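The form predicted alone is given below as one chain in structure tokens.
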Amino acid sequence: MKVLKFGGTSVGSAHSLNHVKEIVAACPQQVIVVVSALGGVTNQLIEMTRMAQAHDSNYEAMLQQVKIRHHDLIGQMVPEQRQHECRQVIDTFIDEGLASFYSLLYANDELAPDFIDRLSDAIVCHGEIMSSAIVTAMIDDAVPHFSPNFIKTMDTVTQRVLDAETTERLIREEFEHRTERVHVAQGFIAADVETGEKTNLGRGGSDFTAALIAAALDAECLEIWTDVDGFMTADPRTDPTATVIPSMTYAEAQRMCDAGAKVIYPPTIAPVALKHIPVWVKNTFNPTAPGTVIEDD
């Protein structure tokens, strides 16, 4: 079994989605995808939540703006007997989600801070839940799964936190002695284990959710899949020389996320390093690229 992650590039438009779906395809064995936003929507979702709360109503232009993106994108990907239901979901979760969120928000100058931030949390994960539901209707036979049931996070003193070990043993229960050979989850998304309330892992976290997967299944691999061909000697935007880096130790990937390297989100690394589980980083776009590898010495 493995683990497929794609990004927000990887799922954002027809084209990128037409190889997320190939590549996909092209796996014999039972794959769990793990998808992120739509490119560029958890900013949408971010900026709206501003907007809303200084009572500035250009937020609902935006939100429709977002709901046309994502029904374009079903017209064109998902076949045409599916799409009626998940236009339905993608509606439901804009019409009476997101809407009523930004309109208590518009509508209330004294909310309380801890309830804007929990406000906040729920409406930033809509993005996961939306891509996942297009790309569990575009392939078939795809089981979908809700990343909060499984991904839990707690609240210590100064911050919030993974729940590792109701975490592993709740994937566990989610995809153990399940036949079907395609799994679509969202990446991001969790819950408070303690009031079931929506948080999430932090930017980036869809890597994480990923990994956190892939080593409580003790799955074959973990694949990154980005915009970009691996790791990089150099940042290739400022320097023509760079090249991939064929493959590297986990010590040295955390070095180079730790430093600031943007294609993996530095918590990543640990918990498919303990299982001694390889990660492959590829490119949605130039699929049959090496990629880079990182893995035990």
Second form
Amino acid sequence: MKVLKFGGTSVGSAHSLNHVKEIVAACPQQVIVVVSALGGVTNQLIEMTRMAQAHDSNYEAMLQQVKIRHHDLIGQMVPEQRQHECRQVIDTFIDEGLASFYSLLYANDELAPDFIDRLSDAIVCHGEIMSSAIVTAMIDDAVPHFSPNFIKTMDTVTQRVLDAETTERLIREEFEHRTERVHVAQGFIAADVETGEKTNLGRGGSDFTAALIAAALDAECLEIWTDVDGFMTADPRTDPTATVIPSMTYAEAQRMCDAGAKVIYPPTIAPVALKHIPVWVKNTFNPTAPGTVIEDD
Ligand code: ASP
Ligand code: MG
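Alt. form predicted in complex with aspartic acid, vs. the form predicted alone above:
Up next: the whole complex, starting with the chain shown before.
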């Protein structure tokens, strides 16, 4: 079994989603596909929260753009017989969920800060919920999963952290007995272990979700599908001599992530390193390129 994580640009257009379909179809073994929101959508969800709070009604137009973008992808990617249902799912999340959350913020000046925080968390999880609905519907017989059911966070005095033990147990319960070939789950989104309210693993956290699933299930590998060919020796935008690093150790990858390499969300490395699971960083737009493998020496 492998875990394949596709980032925002990889699920952001019909062109990239066609690659995603081919990459998944080419895997002979069982795969768990973890998806980000369509590229840019998380930023838009946050921006609309800010606009609604500032009583800027232009958030409504932006919300319609988000809806149209999802509808367009359904039209291009989802088989005809599943399009209607998939559009309805998106419409419910936008017209009932998001629209009511934003109008609450728009109409009320005196919401408690804690309530606004919880509302913002409930809003931001919609990006992955909607992208995963499309990816599930576009792949025949893909089984949908809901990550807040098994990725759990808890609050400490100072911050929100992963409840690692509960999460590991719940991931096993969710997937271990399954025999279907393709499974789809949302990256990034989680739920509070006590209240069940939606939370998340932080910006860029979809990589971490995929690593937690791979580690809990002892996956044969984790593949992070992104829009670059792998870890590079330097920033290719400023250094034309930059080349892809074919392989690196977990410690080297961790050092590069901590130093700001945007390729992988830093907390991703530890869970897979502990289980000695190789991580491949691959380019969805150039799938035959070898990429970077991160593994033991
Ligand atoms: N969609 C989330 C973000 O933009 C999580 C992710 O893509 O990893 O931060
Ligand atoms: Mg990312």
